[in-house]
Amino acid sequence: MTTAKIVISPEEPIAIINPNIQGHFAEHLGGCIYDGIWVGEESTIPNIDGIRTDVVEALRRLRPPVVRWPGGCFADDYHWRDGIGPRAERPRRVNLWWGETIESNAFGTHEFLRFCNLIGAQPYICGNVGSGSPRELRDWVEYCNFPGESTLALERGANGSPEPFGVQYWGVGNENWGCGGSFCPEDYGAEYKRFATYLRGFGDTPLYLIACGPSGNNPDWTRRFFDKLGRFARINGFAAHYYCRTAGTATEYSTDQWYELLHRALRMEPLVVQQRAILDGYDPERKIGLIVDEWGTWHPPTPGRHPRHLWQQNTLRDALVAAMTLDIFQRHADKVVMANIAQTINVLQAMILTDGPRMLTTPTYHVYDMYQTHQGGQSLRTRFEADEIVFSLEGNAARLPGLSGSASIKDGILTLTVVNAHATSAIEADVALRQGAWSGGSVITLTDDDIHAYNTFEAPDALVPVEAPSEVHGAQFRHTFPPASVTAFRLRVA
């Protein structure tokens, strides 16, 4: 067992952690929407207006700040009028990107906004640039937000919502370098300006317009886009995407592959730092927020399931990826304003898995539950000193930090989250507070003796956090962090 040190510096605040950093993403892909969120009002599965009650209750516990919808690649072939009006009259379309399954359009604008209302989240609607028009997106905004008696607002009322929805967050396309139109940065910059010119706030709802950023940390895309944008000012957010492509499979991996995926997760930090630095060159006042509105683990197709539906099991390894990534965002709370893990249910790094009437919460869900007290907290400079983990990556030696994490304080409660990435070794650490003193609280730990552990419908609580009181007092204590663990302290500070 090695000895390490964690030093928290309340005298060095970084920024307030935007709750939207713990945002979510729900696409019309596989079982995310249908069976995951929507079962219909006639279903024998308990539901509220067709939306699964068990899913609503589980998500509400996380205090989700924002949900992005309807895609993803699906967004740039989605025409919003298909999803309004009587459901029996809505057209059935081919889902171009995700297995050519039939999209019933039973879950459309009103259903999505009802879902957001039920779980307590703000909606983030991603508009169609690839196959749509500026007029189509402009009309969607009016339909959702106009408080007067325009034809579109009256149609919204006739469809059951006389009051405006007040949707603030709007994405101007998705992955427009790929499935969103195969644009080069300059061409997308021109399209962005054309679309955004016609997107206006209505009533009391100012719009927050989000542009498509690069795939991964691609400085060239960012610079070329902003060079084309020039002095055009109707942009509030810029969204990159980053996925950890797997090492091994979702549930089968060696110890080195365990480390390899965690190593890939840490590439999020240079993305955040470098993309924000490039943005600062064009936007020194930081009026444009850096967003990562798709991120997570992406494993090979699960045998026996449709390969384009992206269903995958979610293990302890995925939980550590989630924790390490959230810690990066929280350590850089001055740089990141929103992030949306992909995806909410039954797809990629899901919070929830469903099977007919059965539902379970995943290890990643439990990380979000453990981390929710960071929302709105003041991020604090925190130093981690621990022996590095050395492992083999493509025949060469690679390194991971033994301990990593983040700390924040809000309303006198300090939240410290720590990941021990070591697959087999516990790490004992002295935890010190440079200003103030602790006066008790709690500690929550998510771990297992098996690094491949996950929950199943037969054993939905096989991997869950364990909470215990923490009687720490004073400015320093010692704690042993189990191997392959995520730990969250919630401690009162005097």
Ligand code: AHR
Second form
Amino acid sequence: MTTAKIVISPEEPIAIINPNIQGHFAEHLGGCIYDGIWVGEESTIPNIDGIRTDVVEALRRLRPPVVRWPGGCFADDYHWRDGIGPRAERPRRVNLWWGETIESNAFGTHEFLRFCNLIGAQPYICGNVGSGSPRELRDWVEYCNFPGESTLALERGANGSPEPFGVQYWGVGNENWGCGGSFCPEDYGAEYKRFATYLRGFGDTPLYLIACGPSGNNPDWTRRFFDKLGRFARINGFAAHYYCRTAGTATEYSTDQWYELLHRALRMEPLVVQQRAILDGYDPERKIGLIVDEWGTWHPPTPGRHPRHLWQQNTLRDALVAAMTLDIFQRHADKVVMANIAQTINVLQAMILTDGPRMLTTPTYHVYDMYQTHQGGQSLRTRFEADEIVFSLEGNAARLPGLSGSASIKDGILTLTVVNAHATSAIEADVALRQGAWSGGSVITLTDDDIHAYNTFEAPDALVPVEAPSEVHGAQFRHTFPPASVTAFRLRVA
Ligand code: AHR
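Moving on from the form predicted alone, kindly provide the form predicted in complex with ligand AHR as a structure.
Expanding to the full complex; the earlier chain stays at the top.
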């Protein structure tokens, strides 16, 4: 094998990486909200106003920029008034999409905004288009944001929050091609205009309105939606969804299935490039931000768990999917303004798993921790040259880059993140900086001899990153990237 090359070009800045690219998503689904975030003030599990203290502390560490809530499919069957006022009087509803679980509404608008405040994230509320009305959604905005003395603002005060919440990000429906109303793009375009017409910024809070984009990289939805939208300008973001459906199960997979899932993760790159190119045709000045507000791995139901609660383990393979996807967003910092991994706790590609009073952080969590210094950095053009991995996909030979990653610089610190997707081979690479020089820093590595490694409640630190000082000086160094690894360098640059 030849020595691989990584060449970083500070003279080719791409764009500032929007911190919102490392955003989150929490839905009323399975154990995400109840047990995962909300245990109630009476719980023996330590909590702050009903919200788990351990979860707050773990999430705060990641500097989460934004959390999307309450769904997902749940959003288009959620009526916000159910979740305000005295908890004992809130109605109990059936969660239609997620196992017909009884929704107590104990966690509503105030609780969500308290949670965001505790973890230091901006809220992103997804409104109900499918079974709601423009009036219901405009009232929710007024309830949250109006600074004056309207009946809704006074009601917010009576419910404990006299100051406006200042919620900026509002989604106008979720997956409106499916669970959000089964619309065709033209009908959703018409509904979007009807709803958005009545959504207004109040006080110091301008609204950032987000329209539902396609399932995956579907150009048809995007073109037909924007054709229908015409010159209507009350739109700030357009959000696609993309999930990597499993090869194998969450914890059991062959080496080819390891590669297959990583290969699927790479489909995010054409999605971002092609969807942005279509948007550019309608919005050449890029006033409308491309968002991916649901993404992640989606494995088959875990035996012994409710199949509609989407609980799944999270292995080293998921960590590599997270790393490769964040690297794609960071390489395309000029195109992507926000992304929200699905979902924060106990659902799909979670950061955190809980079991009663116990909590663990997943390998995906550790990737977010390792990548946090990219937030707000200047993304730099970076070339990765390594032998491709050839593997068997449905009987044919398929290829995957051996090394991939991204680089950014902020406050004199260069962050370089690199994935070695090879299941068994280390890759030695020369890492070069085309302008300036390094003067030491640190290197953090997440890897394991077993590509199936994951954390359990009995061994919550089985798979954690290892940090070491890095003594690299000058403009070039050689590094060996272990097989199946994610590496983050944080190096001072002069
Ligand atoms: O994240 C789980 C579900 O996936 C969401 O509710 C929905 O929007 C998507 O289909």
